[in-house]
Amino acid sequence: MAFTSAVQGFAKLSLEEKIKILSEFSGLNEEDLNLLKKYRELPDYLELENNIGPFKIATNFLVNGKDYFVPMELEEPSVVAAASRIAKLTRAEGGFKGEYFDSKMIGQLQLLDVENFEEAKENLLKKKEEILKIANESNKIIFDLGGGARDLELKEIETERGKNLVLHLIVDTLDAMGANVVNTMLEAITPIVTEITGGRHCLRIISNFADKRIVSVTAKIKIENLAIGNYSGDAVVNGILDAYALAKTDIYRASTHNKGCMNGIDAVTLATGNDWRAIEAGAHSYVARNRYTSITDFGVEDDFLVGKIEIPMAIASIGGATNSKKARLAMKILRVKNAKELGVVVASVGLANNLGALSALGSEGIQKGHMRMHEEFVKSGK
């Protein structure tokens, strides 16, 4: 049985050899293998860059001491190659190290025509426990599992159409993304909230600005190991830091810089049946909370380049499309136990892809490797 995702020359192995390694590593059964085969029988299937059927496989990932083969669902093979390359370079220093800080989501209940805001807020807080009880009774399943509505926050927001009182319902959604849970709870508490405030409700919906559900991941690579072609490790690192400095300061660069992270993040969330659009919205909102800037940070410590990503990660291991056959297969290949573990892996892939792009940009240029992979992709489709 293979116990590591750092398989020498994995991309050059035959399809049969790749699937045999994955099967042993993740314990795939006959049903899993048949599903992979069905996807390979589709007209658009191309055997390129670790493509095993419904998704491509990134290798070499070591995250919090555990090995992962990472399924990525996307059309661009260079993204998989870049992630695998950087993951390989991080392994010598222990791989990626990450933490998923919480699993709470925010639901917003918008109240209009409130006459006395201070009195309304005071009365809502007096009835907080009753409101939370109603919310939790509307979704006993999540409550019985140990999650549920935890708290209220109240905000006065001035809009061009007048002042709003916005109630934030803080809900621990555990391993679910939480949209259905939170939206159900918001609708359940609306009658008592409108009665207490004397206002009328407008929207009642989850917020994708998941700033109470943050993942933080770091990794370091020995500078000399970042050498590319005729560029020394020091030259590559200087290029990375200069490009990163521009992304911190300039929104035109920051937008593309952050897209480089989302290339990997979106690909894994899509493979696992998650709402990649919600995660995109949360990520860009998070880096724009003061002014739009880089989603990653880079610096030098002794002989190492150190990278960090901090990002909202409203990701799920249960519920919705994560229950599809394809998504369950992706989760089985990953061998993740819960949403928090999955979130740390996904953020690690985002950091790897960002660093892979920067190392190319700061040296030989993005087109050399990218266009080589693109040409292979085009040739394979003929």
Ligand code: MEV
Second form
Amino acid sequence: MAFTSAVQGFAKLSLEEKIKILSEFSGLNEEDLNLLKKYRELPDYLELENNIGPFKIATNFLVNGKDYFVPMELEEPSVVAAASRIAKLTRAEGGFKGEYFDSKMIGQLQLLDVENFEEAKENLLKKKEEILKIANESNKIIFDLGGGARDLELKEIETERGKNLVLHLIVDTLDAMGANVVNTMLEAITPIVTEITGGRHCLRIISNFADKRIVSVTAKIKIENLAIGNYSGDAVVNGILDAYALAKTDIYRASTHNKGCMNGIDAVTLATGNDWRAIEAGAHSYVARNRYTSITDFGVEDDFLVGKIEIPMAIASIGGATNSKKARLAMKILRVKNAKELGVVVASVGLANNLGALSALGSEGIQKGHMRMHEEFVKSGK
Ligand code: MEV
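Following the display of the form predicted alone, present the structure of the form predicted together with the named molecule.
The complete assembly is shown below, putting the previous chain first.
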């Protein structure tokens, strides 16, 4: 029985051996193994290392003290190798540590033709409890589970077609991504809101700028362990910090830097049947809230490089395509219990991929470095 995801030589093992380890670690059954096999029979299946069917498997992830094999659905094997390599380096220092600051989604109800904004806002706030009650009655399931509409925020927004009053409905969507829950609630409260304000509604839709559902993950790596080829750990860290500094200030670099994070984030969200476009939209809008910049931050503390990622993570462990057989298998391999746990793992993979790319870019270069690292990782069986 493999008790950790730090399996020596995982990438070099035969497909059967890899699947055996995963089966023991995650308790896969006959049905799960058959599903993996069916994916391997599809015409677009490539026999690349760490590819077990619909996804490739990243190893070595230790997140908040728990071990994970991480299913990643993407075509680039070097992304999986890079994530596994960085995850291994973070393990020595206790792995990734993460938390959610909050878990709420925001729905927007756009009101036009409001005549008196002050009066409309005052009246909406007076009737807040009634509005929240109507919202919660429209989705009893989420309310009964302990979530639901929690609050209202009101914004006056000047547009090129006049001033809007925009009502933000703040909803705890628990383990659901939230779009269905929030959109249903917005439509349910529309009659009372238009009656109170005298306005006319236009759009009613969730916002993907999920700044009330932020996940934050940090990790540290001993500098000497970052050495690559002829580059010492110090040299690699200097390269990482210089590359990061450019991403902080230059949009041309920030975009690509962030793409490196999203390589990992999208791959896990796709494997688990999540709406990866919503998570992309959230991540990019969050880092553009003042001026577009890097999703991650890096610094040095004593003998360690410390990295941090902080992004909105509207991820689900229930609902929609997370109910598909493939997604349920990915969740089983991950052994995650809920959406929050999944979100922390996903952000950890994003941080690992970003650091993997920067360590190559800041030393030997991506072609030689990243590709060679990938080959070495496979050969050495780390
Ligand atoms: C390629 O898929 C991702 C990178 O471009 C990320 C980066 O430049 O940081 C290597």
